[in-house]
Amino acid sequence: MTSAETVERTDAFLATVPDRATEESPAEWWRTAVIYQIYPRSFADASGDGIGDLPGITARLDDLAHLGIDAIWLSPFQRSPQKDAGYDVSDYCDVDPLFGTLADFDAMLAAAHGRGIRVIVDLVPNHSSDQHEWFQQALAAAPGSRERARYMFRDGAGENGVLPPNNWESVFGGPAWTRVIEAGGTPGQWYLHLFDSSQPDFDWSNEEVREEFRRILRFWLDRGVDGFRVDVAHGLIKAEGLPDYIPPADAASMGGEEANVPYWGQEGVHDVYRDWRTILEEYAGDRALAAEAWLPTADKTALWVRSDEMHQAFNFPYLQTEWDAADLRTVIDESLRAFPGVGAPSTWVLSNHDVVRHASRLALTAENPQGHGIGPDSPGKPIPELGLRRARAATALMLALPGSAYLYQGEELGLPEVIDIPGDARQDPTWFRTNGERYGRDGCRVPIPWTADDPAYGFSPSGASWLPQPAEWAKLARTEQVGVEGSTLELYRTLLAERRARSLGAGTLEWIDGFGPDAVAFRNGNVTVIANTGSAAIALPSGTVIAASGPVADGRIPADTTVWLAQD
């Protein structure tokens, strides 16, 4: 496609962007919203340094309005030394210069609101950066001091405290404790870091910590944000006495398959969110809290969204479900029972910045625990064509379900996991802390392609990219898909438009029988949805096909295909 054709096509389709800025703001918008996750460093780079930034986001908001989403969630952009891509915060109330300034944030927020798009920001309360002013003060202070009491400092075990206080392991691999050198030059106390050693855990039994986060919440609410996605929301509180614990060898890194973990899901964490809920309710406009809580069941996850706590929790049991009809029906049933049972909407999600993209994950042929990633030597690599076909079908199924849905940047282009990232280009702490045994999350964080023929596929005007982009992404760029019938981008646009027009997010699911064991079939309002997870085609019932994840012909729904039919 020539540059002139690209501009003509893009301009023509941007002219169809719905003017939602003038629409009446729905009450409790978060119950049905489609929320698009932006990983800022990989979304759009306006400065040319190879790292995405806030002005880059602002420049692409028309594309997001054109897609048809309701809100964006921004992964961390606050000041940080970037040891863990911003999840190590050194100042919670400032923008890191990599991403711009507070003025850039305010401009982006205003531009989003002007297009009817709400803005949710990431908040990281379990830990800070070791460069945070408080932690630097703690290192300079004595054991037992007020400064150390803000973090989880403990005396070591064994003779002269030579051993860590317990046997906990870091999510990123290796021990969860690091010993400090005291002012006199001798080894001293240990501090807890459930993640990297540059991410010390706060002590949430300390009222000073709680008050500081009240201040941080109000800082961003006063600027006009619409809510917070809370990182490691099931962490914060640790079991009394810090008992020893070793997770199973095949456990997910964030604990999603485990129960009774002494640093996940402790009862005391709910008091924190009840407190935060009262702060959000001081502000007009239905501000929302969304929990990243990796828990083993929908029932346990629902505890985070009781009426006086958070508004949403990510449905990780759904994300982790295989492309299997029986399993999908079970997790959907459990979700629609557990979340509405406490007065909250169910959420649905298939990809994010911490998991293998679902265009690859759904076609893996070997086990791949969350957080391990995929690389050149991984067993059971995905089958690309199968993965994309299943990903499109899975998305079409997900977006028909009642509740709120999350999309991860680039999935609307059908992006797969990037597997062949050279070792010397990888940046995830998991890669380094496990000496290359786990590839980590870099593969789902590669900067996304906008234009096929421009440097860095339009991600950066200079052609720089903080992670290498694969050559095959040229054909997946947005300019190659916008307006192209059957493209993944146009599939997403159709699904989102029909979802909104038919109020599927506020609907009710009614299961339908008669399509065989490999079908997930239901009605939501006047829409019949049939997903074929098997290998044999399924007969297409009567009705008007309003969306299909793949070609449908001769009255049959092929394998790995989802169809929406209107019963008007």
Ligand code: GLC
Contents of the next structure:
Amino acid sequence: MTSAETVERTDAFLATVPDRATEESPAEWWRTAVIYQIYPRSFADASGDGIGDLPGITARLDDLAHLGIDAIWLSPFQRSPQKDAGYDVSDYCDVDPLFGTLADFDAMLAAAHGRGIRVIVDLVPNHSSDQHEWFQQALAAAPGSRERARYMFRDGAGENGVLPPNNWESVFGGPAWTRVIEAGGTPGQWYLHLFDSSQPDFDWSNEEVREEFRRILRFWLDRGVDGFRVDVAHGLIKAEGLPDYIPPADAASMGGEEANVPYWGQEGVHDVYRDWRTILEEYAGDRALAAEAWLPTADKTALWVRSDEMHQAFNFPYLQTEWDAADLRTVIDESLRAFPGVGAPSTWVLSNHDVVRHASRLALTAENPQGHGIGPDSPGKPIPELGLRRARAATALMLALPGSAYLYQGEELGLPEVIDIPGDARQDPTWFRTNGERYGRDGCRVPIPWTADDPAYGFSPSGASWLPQPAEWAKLARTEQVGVEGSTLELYRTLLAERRARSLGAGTLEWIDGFGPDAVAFRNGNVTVIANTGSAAIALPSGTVIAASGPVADGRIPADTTVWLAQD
Ligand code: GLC
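How about the form predicted together with the named molecule, since we already have the form predicted on its own?
Below is the entire complex, every chain and molecule, led by the chain shown above.
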């Protein structure tokens, strides 16, 4: 595309979407937005190859408008060998042929904007694919060259450099270093990869890397995206000298509990986002940055959303909280103190493409470290009915909270984690790098069911699906739930409509007492919300029930149920 065409299309886009500070789409839309995560390969497949794509998304936008969300976030669709489902990018400014073309992206973006839906895209700055042009040049170049300086190449330790430069482990299991063969055919330097060996880490102390990412940001901003979800936003900068570090055995796989992990949350990372913020501010239309930063507390996470840095950060402490009233009250309090304390909105999230779906996770009886997943031999399998009941109650609680909320595709259908995926169908690098010791994340990535009777439940016209879909999913298909009173889809629609109508996202939370230790009870505007996390029923106070995650009868809120009551 010529730059004249870019300018023309950008103008057309600006005329239709941003700067529309209306009631429908307020200024600083990201403060209150409900953002729906699309995992493109599992959302909708138009081409019939069994992998979802951009035309598939475009064709389903009416269904998302009907659901009532404000924005979508797309996991990576850029060019990639797909070793980590697209989080290994080989060209940041092109669409992978699996998902379509740049023209398909533009069409999807225009169609979303035409429906008042904002679009944020994933940006993966910590590492590229090993097939990225820069990494291929680095492999061909000599130690000490400008090409190698874009990544983290180091000489090995021990005699002839046979040992890795330090003891760091990959998040996906195994060592975080791989040795290369030099031009002469001899083993040579090592490169760092915090994730798979196909995902070499960039060296962010190198100005050339910074400049390249400014270009990439502008490329997508010029096309009209509303912002970016920034992958591994707490990585990027590594401590001087790369000191040895092994995470404690019970640490979450990304972030850990430790104060100073030499590759997470290093101070210098904030300069990168201050720089990016100035770029976003060159553009009209309230573009936003959202940090994927796995840190143990809301206070630590809030450092990424100080007023001159990012706009939002995923609230992973909230996601990691169990279905327990006291723990939930604590994390909500901490979030509402920490994020607004730096001028940012709190965000809320229960599921994404890296964790066990909350319709299963909230009923797990065994420990489940992030990214490990569950499979046929996992201990403490969830009871599906219990999981779904809690998931519906947890979502009803989350969507009543002030701030912005993230949903993950398929949760509006009540999809559980898929446990029985055969080993030879699994694709997550975690599964391979740990020799099957960790199941990884495939169970939350299974293509979603749209219709009950069509091949692949309407996911793909050919019936192909890159991960097998369970037989029980026919009854969870969207067509089985639309217009059906009490279905999970209709519950989500009601919650989203009431949240919007009553401006709960922009509201204020006020705790209320008197419902016992197992209740999470608060007022937000004229809505009273009571979530019962215990096993005994709670008496329903006066008011009109405007939403309930399960049947409410005889003036009682049953176990694992959330109710919204209007006082008007
Ligand atoms: C993020 C992504 C995850 C990916 C990893 C490496 O955590 O959400 O899916 O594997 O980064 O890019």
